[in-house]
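What follows is a single chain, given as structure tokens, in the form predicted on its own.
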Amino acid sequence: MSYQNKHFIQNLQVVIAVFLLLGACKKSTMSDVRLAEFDPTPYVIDFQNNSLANPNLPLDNPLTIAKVELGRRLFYDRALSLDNSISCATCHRQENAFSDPRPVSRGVGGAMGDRNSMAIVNMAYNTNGFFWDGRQTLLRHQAIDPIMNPVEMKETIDRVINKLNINPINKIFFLRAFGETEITEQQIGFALEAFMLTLVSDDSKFDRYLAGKVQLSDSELRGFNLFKQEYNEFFPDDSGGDCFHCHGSNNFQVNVYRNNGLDFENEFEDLGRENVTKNANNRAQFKAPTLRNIAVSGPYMHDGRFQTLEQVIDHYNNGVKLSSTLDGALQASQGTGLQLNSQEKADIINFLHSLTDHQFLNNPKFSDPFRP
């Protein structure tokens, strides 16, 4: 079945639903809620090319039509934010691959973060945890967290659950979801989950190159080359940009937190990952992220710090700065940097391009609900 087909009738299910309990023209009663029922029908991931393995999916949170569309409502939902002024997708924009353009992200009332909101992008292939540290290791828990973050959503779950329940319609999506009217924190990150769980992107360029739709251009092949191609200290000319030790797989991430040579050893302002493990061995570590859609979700960085993909770029080539933790893959080349010629960056950044997924950033199944 294509795309299109999966989609219309996902979505026709979930809309007959709700018109039919709520009618085109009334405005929703308790009576309705008692006429809506359990749905467990399953959502299908859409997969448009076979160039990622089938994830590894929560047995106790299976992904159903009615409780990813709750989801998708409550990722939406200005109400899970202290005073109704952000939602999840305000820090997490579909155009940029659910990603914050702005450095770092504000909460309510204008509060600043001190860190980038990282792209919501294949989720069900994050091993090792979520945040650019690692605090929470299901993704369920990554969902509530920014609720109650004092500068963030700033809002307590309790105050969320009563905020919900005001409105009949919720109800009726989490009695669909789950099989009673009842909202606790659990749904709450369970729906969350499985809304974000479906975030997959697979039909960039170099997706469609591998499954011998397209070709790549000669820059884009060339900077795939010099993508896998290790760094060499003594022979600049078979020297690569050494990136697929922190972005290898064909989701461009292995599930690593490395020190990437931002900062000298004393200028850390984050301790990235030894604000979790408590271990100075993993000072200024933070996750490498994945590189799909890199092209739409800077700036970059867990700071924000670069704002284009040639200040990236000129970071490894000749930017990294030594510190106890730097990773040793960095370490081998700060005698000389990565000798990359302009050419070669150029080849290297136009490769990255080539992996973003318009259809993704475009996919109606992901947009906001509540837009007319």
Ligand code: HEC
Given for the second form:
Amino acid sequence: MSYQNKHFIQNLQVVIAVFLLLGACKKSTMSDVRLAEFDPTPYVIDFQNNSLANPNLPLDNPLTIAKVELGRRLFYDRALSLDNSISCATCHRQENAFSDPRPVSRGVGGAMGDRNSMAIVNMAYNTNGFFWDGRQTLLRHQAIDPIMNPVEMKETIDRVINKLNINPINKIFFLRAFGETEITEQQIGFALEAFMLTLVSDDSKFDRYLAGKVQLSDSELRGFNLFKQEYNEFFPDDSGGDCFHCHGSNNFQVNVYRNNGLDFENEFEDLGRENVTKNANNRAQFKAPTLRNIAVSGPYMHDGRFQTLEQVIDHYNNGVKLSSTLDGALQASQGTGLQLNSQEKADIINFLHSLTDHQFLNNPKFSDPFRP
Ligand code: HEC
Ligand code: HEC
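Other form of same protein, the form predicted in complex with ligand HEC, not the form predicted on its own:
Below is the whole assembly, all chains and molecules, this chain first.
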């Protein structure tokens, strides 16, 4: 056989192989769409410890394996953005507890938002709104916002649905999750909500300590006590950081909006909660978020102004700025600062590190399904 002929036959073989492969995929996908049916198998959240009891799960959107799987795909699908360049995970990275290491995220075309991306951790325990200003009450509605936000995904729901419809595999996932042939905005919201509700972190060193499985170090324990201890201006020896006040409960969050003294009155660039309530008493108040996985979810605060936990502690220790809506608990220490010495500051930081949950950050169930 001449070299030419051999080459031709080899090429032909490749062409036939590709042809068969395409045909096979297409055929099986089409029949899969026809065969696909609603799968109500419940999804059971895999709690590792007892620290998070009774999650607040929506009764009208029960977690099913099929729905959670679909939600995970949507979370990582770049088709949700105008130019198919970014997905939710672009600004919510698993290794950063589903937050973004950039102070403010970049949307389609490099558009700059004005707030730091938030960690997505234990959303079921967020009972008082989503976003830094709490402008959405339901996670299913929250999930639709970034798709349409001009500095985020900048897309329309209709176009997203059209794009999803092009790929028969999506049809199969939607059918299994909802049993309906039409893809709708509500389904997208429900599926993303379901996936995000499964992002449960309860296996940090601290959780294992609570469960009696491990010991905290002396420094971590001292830090935990300082975290819980109220500030006491008269007895510095008995005075703590009073962090529990706003970051309490086993989820280190008590669902409040507060002004934690980042700026003076005339420096407010973001009115926060006031934008939502239109009430001046809420000026510059922001969601006090969970501190779980805080060591990996920097930079910190709604505008990502602090790079390190050291800077955060220094802020609370002696950087709190007075303004009319500054939280009362922080006003108490305003003149003197918390008076934490360097050992105490290190102790609190060590304690905060014990809230890092490596299982959560590496859990393959939460990772990108499109990446082999
Ligand atoms: C361009 C970056 C970007 C993209 C893309 C993005 N987000 Fe966000 N996300 C943010 C920022 C920034 C905030 C805080 C915004 C605010 O408070 O105004 C946020 C907040 C959130 C919150 C609130 C968490 C809380 O504790 O209140 C959730 C949940 C969330 N995003 C989910 C999603 C989902 C789901 C998608 C995809 C459909 C998505 N995000 C896409 C940047 C992004
Ligand atoms: C009066 C309520 C209050 C107290 C007390 C308080 N915080 Fe906060 N904390 C907040 C609020 C509100 C925010 C978000 C503020 C913002 O972004 O504008 C926040 C943000 C943070 C953040 C950044 C979270 C993130 O995801 O960016 C950390 C870390 C933190 N606090 C740690 C602490 C520690 C440690 C203490 C105790 C020394 C403490 N806080 C005491 C209300 C409080």
